[in-house]
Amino acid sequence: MESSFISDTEAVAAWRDELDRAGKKLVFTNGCFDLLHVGHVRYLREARTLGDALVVALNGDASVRELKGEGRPVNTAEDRAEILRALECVDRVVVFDEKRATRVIEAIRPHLYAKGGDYTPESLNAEEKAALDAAGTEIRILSLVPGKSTSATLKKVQNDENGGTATRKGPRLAVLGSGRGSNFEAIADAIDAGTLEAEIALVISDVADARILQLAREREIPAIHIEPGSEKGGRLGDAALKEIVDRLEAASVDLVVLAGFMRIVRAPLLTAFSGRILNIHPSLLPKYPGLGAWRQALESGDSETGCTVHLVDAGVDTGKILGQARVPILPGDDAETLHARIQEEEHRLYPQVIGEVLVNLSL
């Protein structure tokens, strides 16, 4: 069914075939387009020049909420479609309710696919990329307009409405974890106790059934699973990194806290939050970086070990050390008992160092 501003996907697919028979090309792009700004307009104009018609696939309202969190979209899908159709460069708008535009891509089989310069072909969602490849679609990455984004626009509006300072409960943290979430609990408990002035805006995990996600939901904190991709060696895929950055920016996160996150962090996350990503490691760095550090200390016959909070850089546990706590290795210790005592110190040290870092950040 077609409304005045939203086209039926099947009708657009038939129109694509008409264009194809006439030797013309259909250009396709997708996104939320929640608050249309000059960056969007320039991007859409450029996309339209690549072919003879431009179709925009618009995330439905539920899809935007899943991607961007509660409070979004600012405008309904119908309103967003009407605004887009008012642009001379946009020929059709379709709406999809799923998280991804895969179904629409498969139905329309566009000749060209346009995406903004914050993406690369490698950082496109793997499912959507597979659909584009199957359709024989040419992928074109277009330039960005620096400083123009929906998140930046919303921040400016918030600041203007509050006399230059957005109303918030405190600095906003995002916690990334892969497992049980004990350090997440310690941070949340410190916030509840008033010893850490902050709020947890978002919890992200690369493991769908990780306990940390359950704990976050019990506290009514947005909790999101992100597919890590198929990269080897504990590396996050480009699409996963792009999605994490998008989520963090949409949530106006000030500081990223890794808590048992078993993935190697790299650009664009490192660049987007340079100097604002912390990790806690169960050894007295620089000794025993990497996995199983407490076991290494035990097997080496050390008399003590501990934990370290450090800034995250491109290496493995090589960033600037911000705080440490020492733990003696006792006679009769095994890996389990030693790790448990290290975690006790982690739960004390991590909230303390987070608080110190937040004081020194220009928020």
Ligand code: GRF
The other form holds:
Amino acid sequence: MESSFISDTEAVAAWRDELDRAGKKLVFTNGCFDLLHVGHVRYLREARTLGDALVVALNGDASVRELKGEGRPVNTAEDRAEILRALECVDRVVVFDEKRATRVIEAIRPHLYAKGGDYTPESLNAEEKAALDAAGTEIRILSLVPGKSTSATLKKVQNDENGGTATRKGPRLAVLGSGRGSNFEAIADAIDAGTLEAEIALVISDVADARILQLAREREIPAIHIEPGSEKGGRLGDAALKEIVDRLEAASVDLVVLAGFMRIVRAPLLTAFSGRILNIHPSLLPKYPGLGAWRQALESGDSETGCTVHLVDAGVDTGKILGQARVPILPGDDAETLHARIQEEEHRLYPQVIGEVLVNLSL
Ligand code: GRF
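Form predicted on its own done; form predicted together with this ligand now:
What follows is the whole complex; the chain from before opens it.
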């Protein structure tokens, strides 16, 4: 894509070599820059001071849609490029249509790469990071302007346009799951039945073909797969955590509901949604945290077990307990019959506790 505001990537690569020969440094950054706000401007200005020229690689329209969801970008790539080029600190804008800026990084081989402080060197996308390392590019994370973001701007506009109440159908939930999604269904059914006043804004799974994604799509609820990364012990990778937070914020999510999500969450997700992440666990916590809880109850010869809804903290199933339901263990039960009985209670308990939490948080 080339226009008077969008430069050809090859031409910028040649320009980089010219600068290099003159002993000058090319600074590079990439992003969507959909609704330019003062946070962007300060960040770009600072990036420009790190070298002698600044190139912005702009996510094309398909790329923004893939990253941020339907309804984005608000402005086309041509318009976004024109706005960026009007800034004194921006020397060139190139556009890329893939999800990641890897190809332009490889082509331009910038001297320095700047990224906003919502990233850490670890949470940079692995593919982009590898391309930067291969090009010998120095990486600098710049500080963010607190409270200034495209999502915050969009939220404000939505609220203002609707006299402060917006067109929201209630508090916005995100459901994260890895499997069958029966708890997701129970929550969605409670919303449809009017017993839970909320809206499911987004479903996220770490498993590309998980049934929960299919069920969400059947209900026309935005549903996305996020590559979990290769961390050990069920931990989500830094890039995955960052992507999840971005998606939740872009969807103006109020409460995050884990429903069979087989990954351990941590910062920045825990910090961004502190006190607003719930989980359901198939035992009477603190008994039997972790995997196969109903099997453990059965093998221990207990006469009852149950399920627990709790707040998520940094531990495994250790957060504050918000609600529990008891389930008898019957003679002749096997793991399957017992889990099915527990799930019946889960489907009743989870929507109920979510409703209570929403009231307590005044959402
Ligand atoms: C439930 O048993 C829940 O307690 C556990 O994972 C299971 C999820 O089931 N955390 P589903 O995907 O909601 O059907």
